[in-house]
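Only one chain is given next, in structure tokens, and it is the form predicted alone.
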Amino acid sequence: MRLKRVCNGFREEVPIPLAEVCMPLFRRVAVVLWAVAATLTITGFSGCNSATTSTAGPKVIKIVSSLPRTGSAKAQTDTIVNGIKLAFDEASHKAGEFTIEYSDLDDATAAAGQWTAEAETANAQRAVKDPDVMIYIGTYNSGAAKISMPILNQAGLMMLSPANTWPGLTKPGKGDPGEPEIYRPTGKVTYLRVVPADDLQGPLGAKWAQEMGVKKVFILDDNEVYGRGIAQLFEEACEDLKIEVLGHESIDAKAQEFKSLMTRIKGLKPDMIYFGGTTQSKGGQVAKDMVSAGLECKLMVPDGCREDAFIQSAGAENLNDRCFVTFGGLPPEELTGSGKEFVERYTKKYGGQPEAYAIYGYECAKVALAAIAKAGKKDRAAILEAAISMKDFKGALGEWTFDANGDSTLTTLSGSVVKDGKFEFVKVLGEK
């Protein structure tokens, strides 16, 4: 891929390595290069400066979201965006004395069918260049966050994620070498998330497998940041729990089918296949090919597959009573208190049940509104500080606080099974 920059009428192209397919070292270098290139574009180069004139007025604040609005993730992100809009509508698009304008940006392309580095970079740069934008809600994919985090950090623009779960985005020593510092070129925390990270989900998934009597497991991942990461965490936990790992391989998510792979795995007689990935990276096809190869073992997938699109792509009959799903939080039907009230209001307004991540979109918007009102001024640094310093926030997810890394103090995770074409809650993970 190539990053393009226009300066004094000339177009410059900076070659950027494809982070998702290179070795770990090159992935880390790629993130830094993206940040440097994006910073040059933001601040100007060789006398070329970006105009930053406000057009919205002193009492108007813009909030943007950057999510994959094209491709198979659209059904999930539709409900995230609906959650965001619901929060703004309930507040009459006001936060203190400010009027809120919201823009729904797409970081996916029709050609790719999912997020791309180019689209996410363009969204981040667009937000940074607009002095009226005070908050950036995103991303859905952890790999996309790695691209935009340094860009937004350099500009001091708060990034608030409803769905990223890769631990290395925030937690020192929990990700790849150099994380999360490489995403913070200013040295300051500007990225916050309201969803529990995979350093909880991966190990609790392995513990749940053990409780189900799994003795042998074969692990697959999609070779992307999120999928590869959670699969590795699951594997490490299996080793601690004395679950035999028969193998761990990365699939080519561009492949049309995996029948030969499944035939080979069948010969190893696993009790379970664990797939670290998403619907978009062929989670449904993995399930289909398991069945066609005659594998009768269980399948476990993480929250990236907890969406109706996964069941549709796999075929409900291929998942029934054998596919187990982990999720950071509780599913909509199990929420109580303010969470249950959110689901009721959402259903009344939009005429259908929200997908699992809708409530996190709603919570991000509520945090954004509260931070703006608390700051009391149209200033990125003040609004960021107001968000970070909020204690015991009472939202739809319950009462929680951001810790020093920008993570939520909430740690509840749940497990569901696919039954009769729907996700059916089984238990809160970690509880007996």
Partner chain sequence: MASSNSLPLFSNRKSKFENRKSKMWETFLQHCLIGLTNGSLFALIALGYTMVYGIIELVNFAHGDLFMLGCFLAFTLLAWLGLQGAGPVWTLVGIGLILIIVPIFCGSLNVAVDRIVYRPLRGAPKLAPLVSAIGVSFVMMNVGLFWGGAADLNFPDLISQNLSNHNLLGNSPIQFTPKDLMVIATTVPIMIVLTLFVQFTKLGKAMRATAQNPVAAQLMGINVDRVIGATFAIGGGLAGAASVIYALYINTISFQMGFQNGLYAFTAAVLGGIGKIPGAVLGGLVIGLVRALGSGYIGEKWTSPLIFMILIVILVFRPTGLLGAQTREKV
Given for the second form:
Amino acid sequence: MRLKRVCNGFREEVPIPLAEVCMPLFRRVAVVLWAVAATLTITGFSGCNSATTSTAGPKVIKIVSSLPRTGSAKAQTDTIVNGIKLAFDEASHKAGEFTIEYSDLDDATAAAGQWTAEAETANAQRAVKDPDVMIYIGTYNSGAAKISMPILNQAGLMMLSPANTWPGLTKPGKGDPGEPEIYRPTGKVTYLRVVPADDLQGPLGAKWAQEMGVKKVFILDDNEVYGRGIAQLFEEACEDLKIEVLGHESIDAKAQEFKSLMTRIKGLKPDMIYFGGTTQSKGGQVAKDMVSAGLECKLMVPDGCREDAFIQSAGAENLNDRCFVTFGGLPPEELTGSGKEFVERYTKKYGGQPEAYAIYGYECAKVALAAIAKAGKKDRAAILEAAISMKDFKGALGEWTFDANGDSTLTTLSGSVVKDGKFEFVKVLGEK
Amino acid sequence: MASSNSLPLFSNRKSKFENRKSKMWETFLQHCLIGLTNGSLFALIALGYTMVYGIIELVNFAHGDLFMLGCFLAFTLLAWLGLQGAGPVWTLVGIGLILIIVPIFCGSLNVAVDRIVYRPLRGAPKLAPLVSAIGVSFVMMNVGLFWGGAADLNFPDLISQNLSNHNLLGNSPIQFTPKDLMVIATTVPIMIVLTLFVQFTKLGKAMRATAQNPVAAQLMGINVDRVIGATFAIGGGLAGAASVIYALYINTISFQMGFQNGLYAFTAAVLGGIGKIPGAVLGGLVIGLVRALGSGYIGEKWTSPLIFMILIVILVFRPTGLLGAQTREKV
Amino acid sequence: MAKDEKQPKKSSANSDLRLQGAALLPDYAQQVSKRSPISPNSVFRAEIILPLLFLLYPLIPGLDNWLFSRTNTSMGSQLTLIFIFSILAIGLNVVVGYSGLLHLGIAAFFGIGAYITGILTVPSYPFQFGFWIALAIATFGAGLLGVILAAPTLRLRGDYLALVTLGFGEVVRFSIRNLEEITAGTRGLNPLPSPVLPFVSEASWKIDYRWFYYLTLAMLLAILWLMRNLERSRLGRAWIAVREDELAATCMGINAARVKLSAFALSAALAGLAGGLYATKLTSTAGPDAFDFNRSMIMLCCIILGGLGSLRGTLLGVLILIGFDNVLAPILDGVIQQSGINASNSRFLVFSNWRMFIFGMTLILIMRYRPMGLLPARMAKAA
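Please give the corresponding structure for the form predicted in complex with the partner chain, as opposed to the form predicted alone shown earlier.
First the chain shown before, then all remaining chains and molecules of the complex.
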């Protein structure tokens, strides 16, 4: 193909536009296409869409996870994926007579640097369409779950979340009006989660604060689904417990620092600041600016901050003895039995203590394996049924069951305090 | 009896009122101080933007990410020199070393990027290098991801560690720590030196000439390519200096920090009149002040929209920025 | 590539080509020679073949499934998304490509369209107008907001205008985020109902990607046809005249302000339309962060990469960038994961760790070797 031509007697050679170069090709293709078009219009709208044939063998089951693997949440999702992979490796990728193939899908894009609705939709559609996919582990963000839940529900594909904590995803009356029915077009429960929802953690945190003698609290949140949800529940609980709420502010998680805000809060003299948010949404900076503004009160954060990265980003000296963390389930070092083994194996494999969400990722994978083994056949409905009907599942988090909404019955929360750059277990919150 | 009782009560109330009033002033001044300190950081980043823009009319979206890489280099150097927990003398020497190495690194990197990416596009439509700059920004972000990992990193607080966090204003309720002083004591001289440099040195004059009319400058015997290279070097060096000061002051670095800082710096540069060095400084200070006062009095979550709303309003009334001349664009 | 190499040497010091009288001539000659290289009456033109290909794609039995089994990507569904972003890019192209005004806030109008559609259709609001009316209101509403933004700011030049649009974009995003009572904040509004069409049941919209595929394709083709005609109309030529030389255009009796305003309004309206389709396709308005500055930048990259002011270029740009991020990247990721080369768990062998690098290099390399864009418009010149 000629790619350049001399232009109108001038000494320059200019590239011929791509379209022009491709023209002869277009012409040939076009003739064929028109012919195809004619036949197809006659045969009509006949292509069958839903039946994709299996590409893997009958004894191979695919499990996918959909988490934001690019951009701001990468640090946390890395630990979740590590947890999932650990569980599959331990079982040598076998569940019953089936071989497990795991793919780690990304629901973020490079351009956005965070989860996007289109990538999450594509992942869900991909999972639905592939007849070998039996379990969908995800999502990290509750907002993303809202998008993929109806798609997966329609296909009867089990969705297992290691990290969504928005109460509305499962609990009627706890979220927005219409939730969670709007996510269940078929009316059946297909969404299960191993992580306790925020409606436990917020109030129990407030109760703990009261026990510590906190009278006045200032509440901050990161204005994300998770952080804002949990901070609002904390605020409501404070009102019930007669803790004075001095104010409730949303921060901009992309801002560099919060010194002015802290100066204002300092004037209000709170006993404690509650920050609903994660390490990613500037949990560390909040703690640091408290110190630099001269605030000496306590700080309480939810489980989104219970990871070494939080202490690293805040600087251990800024958190010592003043930062209290609530966390669903027992912390890794307090675990016994299989939980303890998990911590040991994780540390051995990845070199370092597992972060907060790693154990949920691990638990999800364990549930998936157990459900497949119990169902004993490669069938989405059977595996879902097997998972829902599992009683007293003995996982790394303890012994628990899925309730009618798809939530874990695990209601144990633990409180820790940061001491010498480590989380130190203080007490169990809200045990019956 | 009654009157003697009421008198102290009254005076007490009055002093309470005065107390509150002076407290309000103190808080206000404190916000202003925070704003100015942050603003001078924005200004330092904005200078790099505005210099590059002034000379080749390129909005260099990669500038913020260059700044981010500077922070990571400072972090690496800090561990390498063993500054955390070091004594005051070694810390000062170390900071001095970092303040020399990082700007040199950022300056050279910026020149290299210009050579490889932007220079081949000098004759291209104006928006082509803009896309390249966005591309460079993504590449740098990825480099930062490999360098420092995905999570936020704590940059050790070297200043407070040695000089303690005590208030320089004695017992005044307004906090002015050695850290704040450090920011102002480094940014202000840099800005003054830069202004003098551009105003009075030969290279500075060549820069201004090239910015005004590259062809005429070339005809006058100015090596335009070299001048552009020098501009990129100085702009990058400023980003490097800003990154060290930022890391020492804010103490948190992450691979995504370049974006927001770059956005504010770009805003500062345009607000002051893009291409104008005093404009970038003024713009940076205005943004810092608005941010601090906004989050102090209006609410943190409305701070960012407030900055942009003020920006729109200012530009509607002063279409070429605060210090921009009311001239027609070159045709 | 001869041209690309020569130009910088010739005018390396010059950002404004038009200052050099001599350089102007070959440039002009080149424009003339490029005109209509393809016979206009031919039915075999790319403009006919490509739409035909896309029309046929879902009709070929088993093609989508075959592609799925090879790539694990639901191609039809991804194409729908690309059609929607194409509408957005065409909208942006009106302002940036035709009128030469740098616009960095198109995502705001995209978001406004999505949220208007959301508010007017979701069950938690009392309106529930249904898809079609909501989409129409979203389109006009976004267009109106475009006028409101543009009217006071049109006298701004170049990068000052760019900053105002950027600022507006951020204000809109933060407003969506903060006005929780109206927009549900970061939780987003959902579920948006499917469009209503006779003979098509609600369920089939959800199960079968083809309904949405054809809906968006039809809208895209209609808009393309409209834009092709608009390009050659009085208004289209006025846009280009204002871009090339505002003073000269005003002297010829063109009301520059009105012309620019119309470009802004049209672009905002198209963005609003795309936003409405986007939200309906995803059955959710996603969250405010789906409409941030990044989105605007990427759309801008799409149209510059493809070739400013050229419809074909715009479509190609969207196909490359959005296609990379949503189609190619997941496929490559899957291939690398399945190949098992990363047994040692090295972070350098994880595809998602390299995604931004590849994306950035794509932008740099394309601009390096095709500074005018991949398919430049015939009349496009340094603006």
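Residue numbers count along the first chain shown, from 1. Everything numeric in this text was worked out from a predicted model, so none of it was measured.
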Q.
Considering only the two-part rigid motion between the two forms (each C-alpha going to the part whose superposition fits it better), are E334 and K374 on the same side?
A. no
Q) Since the chain moves as two rigid parts, how big is the smaller part's turn between the two forms, in degrees? A) 11
